[in-house]
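Take a look at this one chain, the form predicted alone, written out in structure tokens.
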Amino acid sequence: MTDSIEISDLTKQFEKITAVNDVSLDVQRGEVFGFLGPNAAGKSTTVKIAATLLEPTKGTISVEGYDVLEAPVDVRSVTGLLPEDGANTHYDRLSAYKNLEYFGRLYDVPEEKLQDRIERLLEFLELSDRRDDSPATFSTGLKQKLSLARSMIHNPRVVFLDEPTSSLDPIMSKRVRDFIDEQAEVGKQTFFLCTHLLSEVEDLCDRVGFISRGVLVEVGRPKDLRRKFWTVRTYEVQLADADLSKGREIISSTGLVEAARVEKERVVFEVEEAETKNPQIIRALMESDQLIVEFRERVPDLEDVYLKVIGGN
């Protein structure tokens, strides 16, 4: 798979403040990449440099092979951007339809394709009945949907989305996530997603990067990061025997676990090297005539990873 975004030794300073500090990162074509971190971590600054809205102090970014400093016009032609303040970037004297038409023509979308593309985006984002209205009359959520449509009007190869589902209701947020997933898989579009909604990232992103105080702290697939930061893993066992203390005693007596307890009609235990030790624990239960109804891992979610990675930074 080819790299769609290449960030190398990127630094951005604003007088005495270093907003982005020596960040290097590659994003592959067709990947949905989540960029996570607290406020003022450097997420939006990185996106603005990649979208040619800011110049780096040091380092480079290339998008689809185009350098943001050497070929900014080419970068803009292959990228779409939903900025952090996207809900306030429309022309109020134009209708919703005319806004999309205007931006489509700026991107040289052929007339025979432009009208159809506008209609499809308005329908998908449930804006068709407001097509002739000025964005000045829109709620924040409607403005956000129009901004999302604008970022996609020219069918860009790379889309930078800064908080794309903010102000959207849960149903529309789900539709947007499904749309991004489909465009990445079928259309091979690349999405670079900044968000605070960790459940959204967990559901959508192939990989994530954590940035704090301008420094890229960790990059990886969510499941790989969970494994990295949790060498001690937690499992729960539901047994047919109503006296769960027996099961807890059996598990503890193996000497293989860090801790074992009874919790909500299950025996919960923590173990290192689970792949080798769990079969022995299960065997000990079965040899003691304990019938196992269910056995599963309590998997930490991305919020747990976020707190562990960012908490100390």
Contents of the next structure:
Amino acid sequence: MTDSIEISDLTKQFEKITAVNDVSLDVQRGEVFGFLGPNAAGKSTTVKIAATLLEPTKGTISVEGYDVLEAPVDVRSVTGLLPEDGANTHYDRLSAYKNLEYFGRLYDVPEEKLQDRIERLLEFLELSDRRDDSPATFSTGLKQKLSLARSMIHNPRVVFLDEPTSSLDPIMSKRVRDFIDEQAEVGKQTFFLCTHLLSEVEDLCDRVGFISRGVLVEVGRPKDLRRKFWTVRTYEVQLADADLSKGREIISSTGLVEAARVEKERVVFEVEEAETKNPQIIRALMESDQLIVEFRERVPDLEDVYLKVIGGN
Amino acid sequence: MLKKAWIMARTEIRMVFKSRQVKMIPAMIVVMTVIFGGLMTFLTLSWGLTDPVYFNLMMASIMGVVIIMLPIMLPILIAADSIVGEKERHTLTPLLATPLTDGELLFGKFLTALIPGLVVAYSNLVLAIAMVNGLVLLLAPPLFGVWPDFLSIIQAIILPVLFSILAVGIMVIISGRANTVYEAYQTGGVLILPAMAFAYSGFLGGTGLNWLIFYAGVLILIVLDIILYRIAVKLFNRDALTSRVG
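The structure above corresponds to the form predicted alone; please give the structure of the form predicted together with the partner chain next.
The complete assembly is shown below, putting the previous chain first.
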């Protein structure tokens, strides 16, 4: 895959505050990249620089081969942006349809395609029946949907979405996630997603980056990050025998585990190098005539990883 | 450049005229034209100032206010609303993210502010000609058709364009630094209107209203307009605008 977004040594300073500090990162074409971090971590500033709204103090970003400083107009024509607080960025004096039409024209969408594209986006985002209404009469969720439609109106190669599903109901959030997934897969569009919703990132993103106080702390696939931060893994075993303390004793007596306890009708144990030790633990249980009903890993979710990475910073 | 700027201007003009404040200004200008222009014409004729040259000069100065000074209020307000208003309403960020160049964006803003002002100025010109000559017919029929003479018509066509560009240029520069529409409008009004009055009186300063003064004045205005537009483009800074948007 080719790089769609290349961020090199990016630094942005606002007077004495360093919002982004020496960030380097590549996002591949068709990838859905999640950018995570607490408030004021530098996520939105990075997106604004990539969308050519802000100039970097040092370093640069190139989008689809166009440098943000040398070819800003080209960058803007291949990118779509759903800004932070996107729900409040509409022209209230125009209808929803006219808002999209206006931006479609500014993005050079051919007239013969524009109407069709607007109709499809309005339909997909369930806004068709409100097409002639002013966004001023919309709920925050509806406004957010309109922002999403606006960012996609010209079918951009790269889409920067700052909190795209904030204020959307769970069903619409799911539809938007599916839409992003499909666009990335079929349309080969690159998505750069800033969000606080870790479940969203877990579902959607091929890779994630954690940023804290302007510094990029970690980048990787959610699965790899979990592995990296959880060397001690947790497993739970459901046994046919009602006396679970016996099972816990057998597991502890192997001397292979860090800890073992009984929790909600299961024996829970923590182990390092699970790949080599788990077969021995299972064998010990079976040799003691313990019937294993279920054996599974307690996978830490991305929120655990996030708290560990960002908390450590 | 023209296409994108025109798309912007067309849509923005439609939007600004949905603002009650902007809608009121043309109505106010027409009312002031009728009251002020009508009263001054009536007084001029009642006082017996009926020498054609003097009458023409008197009308030129009155109409300078009516056709140039009053309509300039509209581009000043629209420029403030269109630039600072976008910041206030948070609509500037998505607009800045489109592939508009700085030149296209500013040219679009210029057109948005200029066109309504010029429509009002030229409508006012027609209204003023009809009103003045109507009063002349009633009070001093021999002066019918004396005003406007050819030079006054050319002035009334060209000067609103050049003065408006000047006013909008100043407003673009002010708007980039102002935080509210009110602040921009107020600063613009304080700076622009006296400057315009001074410049227009300079046109009349030669009193003869001769072509040489007119040509020189127009040339100076054109040069000023170009310089101001260039300065506005140069000072336009997405970074500063977006940083303030937050």
